[in-house]
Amino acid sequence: MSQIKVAINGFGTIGKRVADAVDAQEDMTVIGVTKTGPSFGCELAVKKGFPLFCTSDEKESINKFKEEGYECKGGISDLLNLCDVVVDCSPGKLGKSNLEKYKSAEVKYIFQGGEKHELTGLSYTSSANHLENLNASGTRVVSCNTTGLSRTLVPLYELCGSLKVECTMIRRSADPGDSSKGPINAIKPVLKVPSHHGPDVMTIKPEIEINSLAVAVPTTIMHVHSIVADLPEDHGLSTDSILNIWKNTPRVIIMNGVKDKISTTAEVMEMARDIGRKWGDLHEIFVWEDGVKLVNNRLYYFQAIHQESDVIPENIDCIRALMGTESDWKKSVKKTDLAISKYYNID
């Protein structure tokens, strides 16, 4: 079987992680990555053996790489001529112009959750709508928060047949490497009500009724979700049975805050480092076992989202969906996660 040739447009926080995840897969290869200009990120691409391209086709921009000692294979158009699918990890607001380039080159494309659903008319998470994205021309992998919500809510919906959800997102204010954002010493409510997170879930699972509020807090580590979900009256579930559902759900981790001494997001991320994850990443959604309680038909729980990494394996499954190489999302998830664990020698 020939490998899927994948281009990464934007080799930054998400792009470098997607490139590594693609590189780990037996059925894919990184055909090239882009940078806007010479920078430390180029050193990483060279070290990994990823061919380097410029986000621009202008000769002046391409030549700047050569002037700084980097071998640049060409511009974005040259890269698109080589690939089957491009994963767009470029900064927000570039989606519309990039989409025109991808369509013109007749390659499949995947955008990230920073772009709106309307750009592609189709969105993706592995557990919610893999089949709907099968053989599509392009789609959008939803945001880290929407991905996190889908991981725990979709299996509940599929069991119960209906869900009404209210969620408050306690959002980190910036990624660890971003020093230009705040708040520094404040809690900043998102005054657009509801926040975009709930409606975004409905782009991948419209049957789930969900509203959301959000606040930004001065931390760079993780997001936390405070979730209240109303199940149907005849749900027949218990707190323990819901926990068992999640324990058997791919990419969800259940741990006890008191017994395991992991009661904060700092301790969650320390755990990710302790188990040997590169960059200290946690692809899984972290649920505190002792923060889950079902009272009659109302479920309360907390979960934590590592904003830099939970969407990374979703991009890999999405590539298989667009290319039509795996119709079973669970098989793709198993293949993706096993390859990544072997790549980083994670037990």
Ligand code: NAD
Contents of the next structure:
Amino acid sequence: MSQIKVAINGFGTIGKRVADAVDAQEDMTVIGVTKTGPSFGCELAVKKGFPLFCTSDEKESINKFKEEGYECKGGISDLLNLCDVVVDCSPGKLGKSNLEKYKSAEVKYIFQGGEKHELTGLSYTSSANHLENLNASGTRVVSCNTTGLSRTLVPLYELCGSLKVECTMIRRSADPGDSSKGPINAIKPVLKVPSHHGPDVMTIKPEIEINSLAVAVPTTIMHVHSIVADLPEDHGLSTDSILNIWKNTPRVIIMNGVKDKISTTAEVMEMARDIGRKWGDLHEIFVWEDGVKLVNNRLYYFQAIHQESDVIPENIDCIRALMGTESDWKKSVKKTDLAISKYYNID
Ligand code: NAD
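Having seen the form predicted alone, please provide the structure of the form predicted together with the ligand.
Let us now look at the entire complex, which starts with that chain.
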């Protein structure tokens, strides 16, 4: 079978990680990545052997790469001519103009969570709606927070048949590489109530009734979700059986805050570095075992989200969904995760 040719438009925080994850897979190849202009990020692409293109088609912009000694293969249109699918990793809100380019080049497209569901009319997470996305012309991989909520809530919903959820997103205020965002010494409530995060889950699993609040806090390393979920009266579950469901759910890690001495996001991130994850990434959603409790039909739990990386393997499964090459989400997840762990030599 020929490999799926993948273009990455925007080689930043998400783009460089998606490129590596595509490179790790046997059934797809990175056909090119784009940068707006010459910068250190180009070095990274060159080192990995990813062909470099410019986000613009203007000759002047393309020539700037050459002036700085980088081989630029052309503009975005040249790249779109070569690929089967483009993963748009540009900063949020550029979607509308980029979408026009993808449609006129007749390539499949995947946007990220910085864009609204309305842009594509379809959204994606691996566990919630892989089949719905099969052979679609384009979609949006939901944000890191929505992906995190979906990882733990969808398996619970599949078992219970109904869920009513209230959650609070305690959000990192910026990525570690951002120097212009804040707050640096304040807690900033998101005054648009409810926040968009909970309702965004309903773009991929409308059956889950969910609302959310959000606050931004001065940290760069992870988000924490504080979740209260009401199960139906006849749920037949216990705290332990819920933990067992998540232990058997792909891309969820359960650890004990007290026994494992991992009681904060700082220790979770240290663990990710200890186990050899590149960039200190953690694709899995981290649930504190000792923070989970079912009281009658009300479930309480906390989870931590590594914002820069949980969506990365989802993009890979999403490529297979759009290309129609794997209809079983669990098989795709297995393939994706095994290839990534081999690529980075992770046990
Ligand atoms: P980023 O700013 O780190 O990277 C964006 C890249 O796109 C940069 O390299 C930038 O130069 C490039 N770019 C600028 N203009 C462009 C254009 N017109 N066309 C193509 N590329 C262009 O941003 P990011 O954090 O990687 O975010 C990318 C998308 O992923 C956004 O939709 C964001 O909301 C979403 N997302 C980000 C995170 C996160 O934690 N960083 C998590 C999940 C989803």
